[in-house]
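The form predicted alone is given below as one chain in structure tokens.
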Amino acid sequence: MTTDQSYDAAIVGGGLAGLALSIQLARQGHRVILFEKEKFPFHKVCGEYISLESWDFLNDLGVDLHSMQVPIITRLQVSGTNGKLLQRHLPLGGFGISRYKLDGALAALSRAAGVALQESTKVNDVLFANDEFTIETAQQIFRAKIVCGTYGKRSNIDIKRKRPFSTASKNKLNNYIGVKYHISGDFPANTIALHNFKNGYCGLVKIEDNKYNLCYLTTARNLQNSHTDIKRMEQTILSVNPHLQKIFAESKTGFESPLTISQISFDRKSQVEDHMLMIGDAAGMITPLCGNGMSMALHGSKIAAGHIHMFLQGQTTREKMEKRYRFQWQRQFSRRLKTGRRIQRLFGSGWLTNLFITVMKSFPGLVDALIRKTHGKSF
């Protein structure tokens, strides 16, 4: 392996946070490299709903959402395990777009900005010594003044660093699996739906090309109890909810098999790890039922970009940059994460979920308050 390439900033992970950060730093005049283990564009397990708080930021990056004609989402629909329905107008609203399309657009903008995109490249380790990072891949060793971890929910780097959430014993916040389909069918185009079932919930939202993203989160135990058969789990557990039974019976899937991800954790995470700045899900993951993880990843990249630029310009020290980033991240997102974890605990138990929805139907103002607590303002 050779060590002949040095950069101002290295970004590990090509999700929303990593791609958006790379564009911002490159446009500020910094030499940036981004590592992604897959090749753009590709599908990811994701709810594919973005709060409108991110609209202006994405347009500023160069993503032409108007020409993409993304569906605007203005209604929320939540059902209990018994099928009882709660419907509300969304205070801010959002839009649906696949990660395949959005990440592909951001990757093109990143290349155009001069970022060195290292696709199909897995980072084996990141080391910090003598005020510099060394990034090890199977092919080569790179050096950088700063490294950002934007690799999503969990990675081999987390395990090597023994980050607390990666070694924690299994509990109600850290042992989930996610399953995603793209489907076609006759569903409300302006509505994001959250249908609950035993130990999980399923989201449905329209994306581009008259497709809908169906993505659900459930416990690993549900899958184990279904003999690790996803179809069986959908038939015997998810379809107890009459809304989900109807969706599975009447829709057509666009994937030969569903996309899946395991070991999803909503435990607390640190925003700085061995001098690496963590952004997006690597810094803290909000429960998907809050529908705001994609906006948090984008907003987090903007916060980080400002502090990184000052550091690379020599206007602040590494210690101050890390401290200020951590403080601003927590001030912006910690209340949302706490609210999300509390809401998460209300779902999964059939009677508790049904009771919650019954109460919320009588107090619609509480629903609006909860939505506002898990979302922010335009940035």
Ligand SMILES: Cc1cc2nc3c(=O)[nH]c(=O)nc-3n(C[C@H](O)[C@H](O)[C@H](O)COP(=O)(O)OP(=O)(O)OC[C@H]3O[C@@H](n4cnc5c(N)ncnc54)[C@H](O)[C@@H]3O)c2cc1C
Given for the second form:
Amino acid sequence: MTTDQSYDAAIVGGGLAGLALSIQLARQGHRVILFEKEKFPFHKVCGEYISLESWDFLNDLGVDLHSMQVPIITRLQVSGTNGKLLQRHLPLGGFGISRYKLDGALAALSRAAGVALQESTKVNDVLFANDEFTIETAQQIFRAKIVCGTYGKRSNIDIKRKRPFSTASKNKLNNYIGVKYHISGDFPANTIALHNFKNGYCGLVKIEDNKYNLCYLTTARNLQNSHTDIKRMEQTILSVNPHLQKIFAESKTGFESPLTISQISFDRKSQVEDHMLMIGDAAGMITPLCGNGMSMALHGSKIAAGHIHMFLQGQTTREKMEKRYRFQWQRQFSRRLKTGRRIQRLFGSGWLTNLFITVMKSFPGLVDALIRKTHGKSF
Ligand SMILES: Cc1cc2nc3c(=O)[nH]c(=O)nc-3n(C[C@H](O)[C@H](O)[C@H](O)COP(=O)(O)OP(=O)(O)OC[C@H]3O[C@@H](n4cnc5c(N)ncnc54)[C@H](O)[C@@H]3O)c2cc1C
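Given the form predicted alone above, I would also like to look at the protein as it appears in the form predicted together with this ligand.
Below is the whole assembly, all chains and molecules, this chain first.
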């Protein structure tokens, strides 16, 4: 193994947080390396609805959303497990775009900004000693002054470091699976739909090329109870909701089999781990029903970029940089995460979800208040 490569900043994970951070730091004149275990572009389990709060930031990075003609989403539909429907105009709204397209565009911008983009390269470990990091991959060892953990919900590094959420026993917030398809069919183009079923919910939103993204989150137990057969789970559990039954019956899927992920956790996480700044889902994951995790990952990268730039320019110490980053991250996102966890607990039990929707139909102002509490402003 060689150890000759040294960088200002090394970023582990090329999702939204990592790619956006790499572009900002490279444009500030820093030497940046980014490691991504997959090869761009690739599909990812995600609802693919982005809150409009990210619009300006993505445009500033160079993602030309206008010419991409992304579908603009202005309405929300939520159905109970019994099919009862709540419909609202969204206070801020959002747009639909596949992660294949968005992350692919950001990866191209990252390369163009001069980032050393290491694709198909998994980081095995990160060590901090003598005020410097070493980053280990299977082929090589790299050195850097700063390392950012942007490796998402759960990674080999979390397990190696025994981060508390990765060793916690199973509870109501940490044993979920995610399933996603791209489908075509006749659905409203300006609406994000959230259809509930026993122990889960399923989102449907329009993305590019006249396709829709269908993505659901449910407990691992639902799948076990369906003999680990996804189709069977969709027929016997999801399709009890008449809206989902219609969607599954009338749509055509673009994937041979769905994309899946498991062991999703919404437990609390730390924002600094052994001097590594954690950003995006690696710092804390908001429940998907809030539809805001991508904006938090992007916004988090902007907060981190400011503090890292000051440190690399010698305007602040490592200790102060870490403290200020943690403080600003928590001030910006802690309340959203807390509200998200509370709402997540309400969903799952059929009668509670149905009661929630009945109450919300009578007091629509409450829906707007909840949306505001789980979203931020343009950044
Ligand atoms: C079912 C579901 C639906 C969702 N729906 C929405 C939605 O509609 N709207 C929304 O805003 N948010 C949604 N989210 C949340 C959103 O997907 C995340 O918040 C967002 O992807 C976080 O971005 P990130 O950059 O932190 O992580 P990621 O996008 O997960 O990127 C992390 C990257 O790190 C790489 N990686 C991991 N380990 C290593 C390693 N050791 N070495 C190198 N690379 C590594 C991974 O391959 C990955 O590409 C949803 C999440 C789920 C689970």
